[in-house]
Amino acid sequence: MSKRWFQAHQRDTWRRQARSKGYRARSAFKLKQIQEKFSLIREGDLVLDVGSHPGGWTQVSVEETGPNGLVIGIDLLASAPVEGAQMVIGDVTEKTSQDTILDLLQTGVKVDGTSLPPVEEGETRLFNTIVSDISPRLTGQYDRDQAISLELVAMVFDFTLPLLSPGGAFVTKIFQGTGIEGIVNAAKQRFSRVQRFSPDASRNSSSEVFLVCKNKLPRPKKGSRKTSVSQELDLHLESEGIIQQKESESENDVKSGFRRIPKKE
């Protein structure tokens, strides 16, 4: 850790504000600023926070949904309990974690032991909003890291969109760079409004931007109804020359975020 970075970290006004207001991370203000501009979360909403550690976005989601909502956070890393939220430790792309989320969603059991009103027979309870501030473990190789980041976002899309109600909203972090249009174009096939937004709380040195998607369509537009976001992204990355083909997993892979990446040689 460089002395310059440490000094800048200590002077970080967002970090100081987060600490003074009881938020676990400065990133909480990113979601607050996104919410202020786009009003993604409403009173009583059901919200899924993917990559929730250490819990800053989960805290903001609980504030916005109020006592009548339901917030579920999931991450590979354990977080201290967030008052008013159900926290799940696991990989959102794995069946055991998905089953846990589905069970919490369908039963509507809140952390205080109370439950949401039951759904009508034949109906399925779905999330109103999905938020994700997830980042992968990076390798230091720019093109590869960009592809890893985009693929991670695509996987989150594919595993969570079936749980998002029509008309619902989705916001995720992505990084500016080659291949980003692959994710943006795939999102436009599934939402009526897709916009990139940079909160003031993002660090000046960061290339991060948030993809804000509103009004999920009842089904993807024609041409994307038989493909996943991951498949559409891979085709785009291949056309950009970033990847040659989809890499298969092997026993030499290591877990990073919600996907596997080969070990550095």
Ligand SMILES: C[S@@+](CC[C@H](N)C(=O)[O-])C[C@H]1O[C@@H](n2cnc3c(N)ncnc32)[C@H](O)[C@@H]1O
Second form
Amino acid sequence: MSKRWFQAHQRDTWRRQARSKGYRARSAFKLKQIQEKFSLIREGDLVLDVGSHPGGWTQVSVEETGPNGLVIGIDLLASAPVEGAQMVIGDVTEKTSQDTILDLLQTGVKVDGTSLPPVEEGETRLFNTIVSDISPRLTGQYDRDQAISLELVAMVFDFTLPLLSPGGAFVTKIFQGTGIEGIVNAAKQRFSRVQRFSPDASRNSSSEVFLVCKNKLPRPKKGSRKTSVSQELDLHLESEGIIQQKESESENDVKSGFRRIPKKE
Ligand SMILES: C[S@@+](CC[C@H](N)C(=O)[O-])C[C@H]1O[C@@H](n2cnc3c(N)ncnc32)[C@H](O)[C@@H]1O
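Having seen the form predicted on its own, the form predicted together with the named molecule:
Zooming out: every chain and molecule, the one shown earlier first.
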């Protein structure tokens, strides 16, 4: 029996199970297994699902939060509505998407027209849990895909952590390989517990692993108060000799796959 055949068979098994239980994607079982082990989402929680299309993780999040919670999903792609969740179409790394998410969170309006209790004046409502299964469009070149994915994950940390309440939990998919320690170390500066976990539903099928971060600290540990996760990842990659510091690095540069590509005008 070839390894490839076995992996395809495993994927089909989870896909069939997903279909029979009404989940849109087999990935739903990954979040279910993460939830079984770590109990990240509680009844009544406010949850952000990053990279939510087609909605498997959103469905699981809604099941876990129940009618008193609020789930907001965001993805570049439009998904069919998920009962009980607000779905935002957009790039999580863009300010307009963040504003939309923050707006939905503050008003607390759910798709069924009911609302969360209003927040006190001057207060900001924050998420209890952020779950991210985000993945860039894969090219099939593992090293490149892994590098781009790592940078995307760092950006998700930077863009969404301000929306997570102290004590909150964060889980993200990462692909094993070069530079992963840079992300793990940056996470340890911001959460009191950080663990890697491979759910059965993803074992044998890829090199993905989930980074489970619990108990967000009220502020990052010393040494990380003035740096972002993306900067800490870059510093790690520089220290490992994987990227070189560019003298003429400009604020208008965007990063892609550990190389800097000038932004188009
Ligand atoms: C593996 S899929 C998510 C599957 C989902 N968790 C589920 O259970 O149905 C990864 C998703 O990340 C999304 N994605 C990639 N880059 C993104 C970005 N910058 N902003 C928002 N979503 C993004 C992709 O469009 C894709 O739908």
